[in-house]
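The chain below stands alone and is given in structure tokens; this is the form predicted on its own.
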Amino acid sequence: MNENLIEKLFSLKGRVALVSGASRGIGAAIATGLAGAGATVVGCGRSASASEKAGFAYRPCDVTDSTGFRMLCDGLIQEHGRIDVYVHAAGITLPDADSSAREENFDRTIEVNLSAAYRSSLAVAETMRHQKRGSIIHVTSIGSVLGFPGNPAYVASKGGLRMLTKALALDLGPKGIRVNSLAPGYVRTAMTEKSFQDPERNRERAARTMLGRWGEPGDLVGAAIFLASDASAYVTGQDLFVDGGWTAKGL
């Protein structure tokens, strides 16, 4: 296979790429790496400014506002005539650690996790039915397939989301729209950067793996890149482990 071809296959060159969640962490080092493949992104999210943006737009937009983010998807198409690629790294997590609080955190992070993500993508979709071709990646997590303590409500959404990719990946194949999940392990962000700073949660989330090490956000670039390209042109439905070998490990 000679350079050219490969290029080509990963290339997202003329491509117009949305990623939800995009202000910091995960979402933005996925949107900094489908533009750098060549990519018009737009990253969106509920912060005013992304802390991370490095060669996309950004918008504030938060994903649950479903008037909104239409709004955003039209803003897009008269801008740039197509979308070509959604990500919806948009998510939240709320562990079990306020009691009084417990149903209200479950419905919130099931509205953000999930049902937004039903919501955006299905909006999405309309644009892309038209050009016959599209590309949807969830970004999941290895608490979609594994049970974690004190935080049901961010395993079930993301349980939920998998499913979710796999139901869309059907309804939406005939239209030339593929949909895959992207589920990452113990990667360090904000969201998780206190159980990073502690050293024994640290080497236990660490020896967990098989490469010995937490992700980094760059660590998702590639297989994002991957999913939204011609690479994975035959790939739907399916879900994406980057997780250092987590999932896969026994003893």
Ligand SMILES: NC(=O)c1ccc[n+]([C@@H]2O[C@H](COP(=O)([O-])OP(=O)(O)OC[C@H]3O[C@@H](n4cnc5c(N)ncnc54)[C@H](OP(=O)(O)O)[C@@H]3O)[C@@H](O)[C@H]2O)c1
Second form
Amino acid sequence: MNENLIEKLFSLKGRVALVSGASRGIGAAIATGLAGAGATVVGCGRSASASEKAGFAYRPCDVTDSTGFRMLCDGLIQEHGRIDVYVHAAGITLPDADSSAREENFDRTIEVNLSAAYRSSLAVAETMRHQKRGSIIHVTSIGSVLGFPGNPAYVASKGGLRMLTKALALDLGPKGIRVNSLAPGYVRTAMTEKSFQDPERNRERAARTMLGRWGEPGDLVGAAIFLASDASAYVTGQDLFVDGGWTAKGL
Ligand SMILES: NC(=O)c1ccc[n+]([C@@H]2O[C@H](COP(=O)([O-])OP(=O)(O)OC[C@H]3O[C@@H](n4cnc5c(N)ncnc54)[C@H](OP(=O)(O)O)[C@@H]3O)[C@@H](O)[C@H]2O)c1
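Next, report the structure of the form predicted together with the named molecule; the form predicted on its own has already been given.
Below: every chain and molecule of the assembly, starting with the one above.
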């Protein structure tokens, strides 16, 4: 193995990364992974502190609060001088069956999963354009390309986020900023714990993959490092599915 080549392609040494939705689950795993690849990482979420945190600093911030998010970015620039990578992993799911407030839930889901991704991406792009380099990664879902029952808000938000990725990739490409989506399949986190604990749903979801199992948050790390690093220097506007083969499977 040529270690220099691996270092040149995948190392994030000297890079500064911001990860939203990093208080737990997939965002926390990605933040830890980017730090492991050498980046200085700051993660955020609404929680006062992160329940899973290793190798990165954590700042409370609600991504739907544009002013608060910009202040977070300003703080990063003051402290570290730059932002090279932004991962929008913040997300919520509010299934219709769990509530009678469907319309409010729809709006709230779009606000966190899609509108906040747009505003926060523009905020970091403002800094990245001066650097003439940057990588933005939107965490979408297999629901960005497939219909799932009982949760139109989530599916619409992730489908919208997938297309926002392509539109921003086009607009920001000339500034040297790449924008890609990272689409997990079913991954065991707080968001999916109810389905994971239900034996029938658990089996059904594992059987829909080609690998015959659920994902773990750590399964997303390699793909996130790839999209954040120079290994993907000519990759933009793309969707990278990390779903055990779910979206590629026929029968
Ligand atoms: N688990 C899966 O199977 C799966 C599959 C496909 C896609 N995804 C996506 O992966 C991402 C991470 O989900 P997860 O499975 O890790 O779920 P999770 O454990 O519920 O984590 C969600 C994260 O988003 C943060 N968050 C929610 N609203 C926020 C807001 N307004 N401002 C800032 N942070 C906010 C949460 O932090 P606070 O509560 O502290 O704010 C938490 O850190 C989400 O975008 C989700 O849609 C998950």
